[in-house]
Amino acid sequence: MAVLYNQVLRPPNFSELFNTWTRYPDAVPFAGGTFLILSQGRELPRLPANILSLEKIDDLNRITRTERYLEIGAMVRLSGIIALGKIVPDALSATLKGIAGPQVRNLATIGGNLCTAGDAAAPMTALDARYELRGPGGSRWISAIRFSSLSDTLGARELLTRIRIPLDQWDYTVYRKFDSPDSGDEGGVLIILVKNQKDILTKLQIVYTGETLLRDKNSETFLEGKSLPLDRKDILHYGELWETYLAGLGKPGPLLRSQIVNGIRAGILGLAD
C-alpha cells in the first residue's frame, strides 16, 4: 500500500516561489488555511499532496502607509488589520470584526478572504481598493470590483499579493450583515459610504456581496448633489431604483432581494430629516 504524505514547500521570496511552483505545478498555495480546512467539514481535513506555504515571504506580511494609501500584504491576518485601529476605514474594520470569531480571525488572511469571495470584498469594492496580482512574468494591478466580478481573474500560477486602500475621508458609513431568508445561509454584507460637503451629498457608494457582487453605479448618481438631510421621498425612490436593478439581474432570490433593498433604505434613512 502506497504511503500517503504531504509535502510543505516554504519559499523565502517571490523568485523562489514561482520557481518552486513551476517544479510542482500541482502545489496549492497555503495562507491561513481556514477556507481549505473549514470548507471540508471534516474532523480531519484532507490536505493537498504539495502545499505551497506563503508564510516566509516578508512582502506578503508587510503593512505600509502613505498620506493617500494603506497597503496591506495578502498574508496579513484579519486580526492584525483590526489591531491597526483608526487608520483602517470604518467599513473595512466593521466587516472584519464581523467575520467568525477571534480564533478564526487570528488565522485567516486578508488575501485568502478576498480570493474565496469573503466578506471583505464588499468594503474593498466600496473603498475603491486595488489589488496587486503577481505571477512568474511580473505584477499587475486590478480594481477590487473587477477582481470580485470575474471568476477567472487570476492567471496560471498567479497570486493576489498586495491590497492598496485609498485613505479617503467618508462622512457616513453603514455596515450590515444578514442571513439569506431564501436558503438559511449567510446572505452577505452591505456597505454604504457617503461623502458630503456643505450639506450636499457629493459621493455615494453602495456595495453588496454575497454569492455575487452587486453595485448599481447608475442609481448612485440619483442622490449625488442633493441637499442634506435627504427627502424621504427620494430615499423611497432610490429603493425602487435598486428593486429595478435587482429584478433586471434576476438574482438573488425574492426574499433576499427584499432584504437588500430594505437594508439600503434603512441605511440611507440616517441621512433623512
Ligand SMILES: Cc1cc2nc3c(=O)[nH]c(=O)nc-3n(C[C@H](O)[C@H](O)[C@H](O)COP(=O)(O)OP(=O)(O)OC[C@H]3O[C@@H](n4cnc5c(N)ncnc54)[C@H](O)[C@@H]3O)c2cc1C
The other form holds:
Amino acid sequence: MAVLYNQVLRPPNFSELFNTWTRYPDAVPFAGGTFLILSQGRELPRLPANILSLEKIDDLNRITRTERYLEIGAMVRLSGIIALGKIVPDALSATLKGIAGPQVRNLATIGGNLCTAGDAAAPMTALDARYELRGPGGSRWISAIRFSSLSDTLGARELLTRIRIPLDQWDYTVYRKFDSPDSGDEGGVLIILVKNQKDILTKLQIVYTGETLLRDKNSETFLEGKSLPLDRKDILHYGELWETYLAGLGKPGPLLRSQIVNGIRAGILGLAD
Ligand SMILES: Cc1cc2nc3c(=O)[nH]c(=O)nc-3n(C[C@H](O)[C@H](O)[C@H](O)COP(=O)(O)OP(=O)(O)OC[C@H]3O[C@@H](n4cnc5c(N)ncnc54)[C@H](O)[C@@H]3O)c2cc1C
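Requested next: the structure of the form predicted in complex with this ligand (the form predicted on its own having been shown above).
So here's everything in the complex, that chain up top.
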C-alpha cells in the first residue's frame, strides 16, 4: 500500500530518540540525507514513512580533541571535518576531499558515510579508529575494521554516535582513489601509512576499501624493521604478497586486483632510493 505521508521525528536528545524509536520501530535515521535521497536518482524521491532526524542532538555534532585522540560526532559534515585543518590526519583529510563535490560534502555526515560503507572507512581503519555505537540499553565501542567487515554490525535501534581517531604521527601517507569502469567492480580507496624511526620502517598499515575491506596484516610485517630507503626488490616482493593474498580471497576481479597491487607498489616506491 502506498504511504500517504511522511512523519519527521526530531528528538532533542538520546533518551527521547530511543523512546521515539521504540514507539516507531520502522523509523529510519536521517543524517545528511544524501544517500537516502540523492542515491535514488528520482525527481521525486521516496522517503520512509517515519523519518528519525538526528539533527537536533547536540552530542552528535560535537568535536573534541585531547592529546591522543580526535573525537568526532556522527553528525559532523564531511566539509566540517576538512575545515578543522591540520589536526585531521592527512589520510582522512585527503579521502574526504575526494568524496563527491562541495555541495554533497556540506550535507553528508561522517556517520552516514561510514554507515553506507563509504570511502572514509579506509582511513578510519588504517588509523585504527574506534566507533561508539549507542542503543536503547547503552553504548559500546567497536574497531573500525570490525565495523566495516561485518555486514550487520548495527543492532536493532542502534546508532553510530562517535568516532575516536588516535592522533599518531605518521611520516608517510599515500591516498589513492580508483575507478574501475572496465572491470565492473566498484572502485575504492587505498591508504598507506608508514612510521619511520631513525631510518627504520617501524610501522606499516595498508587498507583498501571498495566493495569489501582488504587488509593483509601478515604482509605488513614483511617490510617492518627494514632500513629506509627500501630496496626495490623488497617492494616487488611485497606486491607479490598482496597478489597472493587477493588471489586467495578470489575477489575483487582481476582488473581491480592488479590496480590495487600496482597502486600499493607505486605508493611504497616513494620510500625507495
Ligand atoms: C553525487 C554523489 C557523489 C558521491 N560520491 C561519493 C564518493 O566519491 N565516495 C563516497 O564514499 N561516497 C560518495 N557518495 C555517498 C555519500 O558519501 C553518502 O551519501 C553520504 O556520506 C551519506 O551520509 P548522509 O549523512 O547523507 O547519510 P544519510 O543519507 O542521511 O543516511 C545514509 C544511511 O545511513 C544511515 N545512517 C546515517 N547516519 C547514521 C548513524 N549515525 N547511525 C546509524 N545509521 C545512520 C541512514 O539511516 C541511511 O540508511 C556520493 C553521494 C552523492 C550524492
